[in-house]
Amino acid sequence: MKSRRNFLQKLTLSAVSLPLIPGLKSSSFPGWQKSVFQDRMLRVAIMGLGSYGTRVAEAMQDSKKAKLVGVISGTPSKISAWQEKYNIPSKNCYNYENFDAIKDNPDIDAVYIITPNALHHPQTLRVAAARKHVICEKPMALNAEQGREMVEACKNAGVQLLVGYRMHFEANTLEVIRMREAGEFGEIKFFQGLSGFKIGDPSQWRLNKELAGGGAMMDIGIYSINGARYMIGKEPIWVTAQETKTDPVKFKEGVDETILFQFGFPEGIVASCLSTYSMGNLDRFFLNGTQGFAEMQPSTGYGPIKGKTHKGPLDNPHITHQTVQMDRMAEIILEGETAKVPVDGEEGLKDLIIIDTIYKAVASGRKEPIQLG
């Protein structure tokens, strides 16, 4: 774990020392996606070749608009294995010390950052400085302050910052959103989000505050936070929260085991959510309105997503989430398309502001206002 900390410090210092591209604004490229990149695949390098990076790489083999062309890893053996498996040329392979050189590689359009949470901020700054688009896994950063710096860095560099909100493209999720927008549930009154699982290996980075930024809230709780927002279609204005910890050895100071949190939304809408690392079978969303309901379980797993509404089952066919995500993100980056539910850095920043406020509510024991503006 000491080597990880040294590595983190090195990356952070590298990011701070790198200048942003002076005077470069996204507005400097009006219509550039359409004119330059239309009808071309998005060429992606994956940073972080762990289990989820592998899942994304496999899903991209079926993508029609995005292609895996490069890798960034601190493990030479993983780089070699991925080169052979995915036919990646040596010139598109980098480690964490030299990946700034992607600025001189015209064969890479975007970098998908799939590393521990604490690395997202410094790595995004470096990728932006290299003038490559950024796709970053959630949570986008450790806190809202870092998130704001990431949004600003990408904006100044004239590149896009997208966040890996795969559920924003999932068919049954989008059907519930369509029904809500069409008024089929009537006036929305209540949302419940349950997100949790029993975490294993106590030495993993997700239970290290320095690398994870917290505990279950930063990893699984963000699904209920984001889900409450897109299912209700409004932004929360206050939150209360209570933390429960049954194993202080496994869940050390600053690493939350279980947090129950409640949102207040405009028009008196309320939400009750649970984030935990100590209970299984918790992947459920429930939306209630004056004329109907939607229930999804599983609601955010890798699929298939299952559920029903007052009108019957949700039965859109399952397509691998990461395949759909990468196709849609390619359209956003290369063709200037927009997502039904945003997946940009501003969306990621909102979740970080809410997470910061949840932790504040846990500490204060009071109802805390959420300031998203």
Ligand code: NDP
Second form
Amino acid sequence: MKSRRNFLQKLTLSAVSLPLIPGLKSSSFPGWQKSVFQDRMLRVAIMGLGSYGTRVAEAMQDSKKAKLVGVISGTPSKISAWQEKYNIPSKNCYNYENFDAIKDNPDIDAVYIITPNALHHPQTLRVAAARKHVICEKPMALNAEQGREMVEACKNAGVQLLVGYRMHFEANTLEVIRMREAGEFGEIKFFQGLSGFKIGDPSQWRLNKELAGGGAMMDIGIYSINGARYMIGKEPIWVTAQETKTDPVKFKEGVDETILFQFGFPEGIVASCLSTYSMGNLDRFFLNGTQGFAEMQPSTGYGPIKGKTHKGPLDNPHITHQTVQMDRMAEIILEGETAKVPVDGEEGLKDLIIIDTIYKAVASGRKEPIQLG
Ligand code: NDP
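Please move on to the form predicted in complex with this ligand, as the form predicted alone is already shown.
Below is the whole assembly, all chains and molecules, this chain first.
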């Protein structure tokens, strides 16, 4: 009896430390580890304590599987406020200069990067070098080249790279995907995605090409790109795109205000999408098949996501997206689970390849092939 208990204790201890061992990925663990990880929380440090970081931290309080244990911030006053609010010990607090030392902190499993887009790439490389799992906000980087480097760096470090695609865990979205897979819409023919909002303060980083990498497309248009892919369930093979700009002072060179884009998918399926920083009430998906349809509005906002199909309303209960996301991401990192719609670095990279190609199509005025492979 005693030796069995010793064995179990050893097994639990070694399994618990597995994700911290360089070169080991929890996704490659065999099934036995699932049970020993079940009671463990993913211990997360948030990098960038801004508006979305604040939302994620609030939501994580209700997570059963992920816990906020650390912060990385350039603003000392925020660090002390978060320490008090979330009971974060000083040894788990870092700034942008010293966070590489997180590699020596055994109490943090993953860093959630929620900073301006241009910082995602260098920060991911540093977190990977510190052998911590990375959760990175969308867009994963400024372009596909950076995205590839991030995927490679995390692979080489033996850590996971996940992207904050919260819609991939949202119940009404998953119901539409289930219906499509069950053939309830018949053959899919068309998708429409409208993603936009009216942006305010002209001095914010979202309108600074250096920090944002572009304009509305990087920030909000990406929802229609990603949505077209998970709603149709196939990858686009070509794109055409047209840009309009009504305010060249606010939307400077390289910062797109409005882009219309059209995708071609295999089997003649087409999609028509709009990305904009200059229109409100624009958060709508429409999927049309030979035997039915789904429409969602709002389709990617913080929810509740509302909509209907030809069979009736989409009425799954609303749960805070970021709470569900953190539960599921903890299962992916700690328990080797997989997401129904992927949230890994390769998924983030696909959207970056498509964004690069959309910008190329705007510049060329031609139909551009999309090469995801
Ligand atoms: P904010 O401007 O509100 O916050 C960004 C934070 O990053 C700042 O508060 C700051 O935190 C830190 N930071 C570090 N360097 C800089 C810098 N040079 N300029 C500005 N901030 C800096 O942005 P959001 O929280 O809205 O967006 C952050 C990321 O999250 C973006 O990539 C965005 O696309 C993504 N996002 C995702 C959403 C989703 O639904 N998945 C929704 C909203 C945003 P500190 O003071 O602690 O250093």
